[in-house]
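This document starts with one chain, in the form predicted alone, laid out as structure tokens.
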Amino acid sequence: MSIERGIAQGPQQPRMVRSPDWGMMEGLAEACSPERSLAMFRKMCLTRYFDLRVRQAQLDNDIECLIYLSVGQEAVAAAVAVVMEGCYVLGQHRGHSVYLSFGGRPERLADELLGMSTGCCGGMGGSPPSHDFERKIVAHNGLIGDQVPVAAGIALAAPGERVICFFGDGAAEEDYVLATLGFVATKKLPLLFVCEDNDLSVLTPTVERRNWSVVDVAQGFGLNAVDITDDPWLIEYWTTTLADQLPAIINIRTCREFWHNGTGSDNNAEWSRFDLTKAKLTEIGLRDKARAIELEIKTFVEDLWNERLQRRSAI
């Protein structure tokens, strides 16, 4: 299947529109296997309840480092991960969802945030450098968008390997990010870019920062590109479609629920994809299984954090 330019974005529609239905296609959830639907939801639950527990730990003064929470954006990494397991993956600073969805070890991430030497970065990095090199997870190191050229380097250095790179809508404005998109298109590298577009660079909305879209620029360079909302079934569809047509980019309109750094709220998010996903699972007959998964993950996360906090107190 070839990708038509602008297929997920009607030619008469403005690029800055944000909607929980942006680019939606009918019947995707119904066509997806129950196993895959529940696998995506399981990953969403793990990110959400892990990060809600991180938030509580910081409010309780158990965490002192910088934290960047993925609450509200859980569906993005979860849906990409069920399609592209085993790839090299690079996350942005708000990267707990990437780490957890692609098989990172939750206990090592908890230890990192608690400042323990058993953390995924020796307890010295906090949220951004949530690495697990053994599992091909390369996290963020502080310079906004630096993971984009690094991802291109990995794709060059590891022929035959597909690479996934997540970045935010603010990072898209860095010159080295844009240059890398052009380079990747020229070299036809097997790289999938995922822009987690929450419409905010720290606190500044996109419309105040630029008058161009990531999709338009990427298509101008020759990348396959789509612009969609953060529905997990929609993301799964486009990830599957584009996985064999790399390089490509998916711009995903999503909503963070907490500040750029820390636990404070952005007020009411424009929509809750987690709640919308649960409603859709109920609609397609998976309510009871989804509820069981949610309860299982809640219990697992609480037990994990209690055990790690006890371990730290014993040191």
Contents of the next structure:
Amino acid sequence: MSIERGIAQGPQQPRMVRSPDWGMMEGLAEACSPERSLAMFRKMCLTRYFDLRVRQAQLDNDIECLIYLSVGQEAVAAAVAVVMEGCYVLGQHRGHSVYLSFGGRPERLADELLGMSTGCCGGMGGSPPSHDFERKIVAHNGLIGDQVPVAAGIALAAPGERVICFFGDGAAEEDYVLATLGFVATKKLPLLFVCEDNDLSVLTPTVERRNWSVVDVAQGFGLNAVDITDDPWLIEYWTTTLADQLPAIINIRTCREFWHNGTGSDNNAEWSRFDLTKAKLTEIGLRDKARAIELEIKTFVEDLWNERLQRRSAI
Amino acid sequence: MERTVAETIRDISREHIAKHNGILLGQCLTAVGWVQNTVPAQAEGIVELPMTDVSGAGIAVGAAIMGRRPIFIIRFQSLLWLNASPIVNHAAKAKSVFGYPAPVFVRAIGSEGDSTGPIHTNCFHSLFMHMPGLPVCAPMTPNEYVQIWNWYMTHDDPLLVSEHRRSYTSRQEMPDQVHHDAHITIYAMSAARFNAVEAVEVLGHRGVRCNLVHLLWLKPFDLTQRVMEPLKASGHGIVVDSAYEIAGASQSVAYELMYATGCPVKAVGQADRSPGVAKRLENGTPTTMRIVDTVEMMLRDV
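Now show me the form predicted in complex with its partner chain; what you just gave was the form predicted alone.
Below is the whole assembly, all chains and molecules, this chain first.
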């Protein structure tokens, strides 16, 4: 199957293609099994309600470290994770969604953010290095894009393993990220890159930082590449398609709801993928099941945080 | 006949690939000379990296996370500046921050002279001594290289190995020289050790008896009895190193020694200026005569 290019306007106008339906294909949600649709939604709910609770914990002064929330971007990791189970995965600094979607233990992440020794980094790392190495989730050191060459090294050193590496549209500009794309293409390593493109580097939009697109550059190196919006069924489709055509990259237009770090909001999210997903689930007859999942996850997260906060108080 | 340092490195590398599923990464490894004959002339286990400094180091760190114990070769220490980030920010922090190791063996090759000038007159191990989680050593003999390799294979830390081209053809071991009636103790690191050996001989002819203590491990720098006693007995010391003196390994070690013993200890390293290509403008390892002059000046001031 040939891979279509997703850039309509060309590299001079990378911002023009941001929309909630960029690259959309008809009938994907309807064709997806209900189990998989609900599995994706479950992961989206976990990320969303976990991170909303993290935000509240910081507002309550229970969390003092810097936090990088995935709220708004939940669908990206959730949809990739339902396809690429069992792979080594490297998230970016905004990595709670990757951690939670790929099976990282929520209590260990909560403990980490609370500065407890039972945290995934023993309280040493805070938000960006969240990892669960026993479950193949590799840590990030906080410097954007650093994980990209590390992911290439993992793929190189572990024949037979597939590797997924998430990074942001800002990290894509790091010279070592671009060099790694070339290396991975040259060596034909089984690596799927996922660019979580929220169009913001802190608060500087892409159009002010560069005049090229990640997909154009990746294709120039010889990677299979698509540029799409963050609809979970669309991501699921392309992840499934590209999983057999690695190395590849998916640039996914998504919206960050809160600050680069912290609890505030400094940009108006152009769309809410969470609300759009719920609407679609209703449309395909899964409203009640989705509501039940949402309620279950909300309760789970609240109980989890109450329990972890009590544990910390008891120390 | 004993092996040279280069032959020792090559044999270790070959065995690592063959017996330990090891991997060796770097740029231009298979070019003429196979990195001064330190790389086994084979394809198996060797990864030619593109000219992607920074990214290359990150790839090596990824291989380390997967337990391949990579040997990452930096042909000129000038390139350490570019490659530093993944080494110090990821590999060195992995154990203490993430809780799992990333043991990468970084072969950083120092060089000087031969018109290397401002580009490749380089010895920058001091830079890495600054960072936690990254032991630093500078083996200059065949046995020392075996020793630090065995250390690496039995520990899970990354290791910055500050090599020097000048050592590669050497077959000699360099034992300490300690005398009960020495006037001064010279501590020597990296390629400065070769000049220090010569300086001790010159000074001996001039009636100055010197202890000479060779330092293989720059970090951790352990103030053992072997290191401390000669200084306490002689009352004076100098530390000589191939790297820059200012805020460098020589000053750091001199400080430790002075603080521990109360004896005056002078640091001698590269002068604080860029090296030039022309012979008269070179600025490499302190020469034999600079070491001699420094010792004589110190003792004159007593």
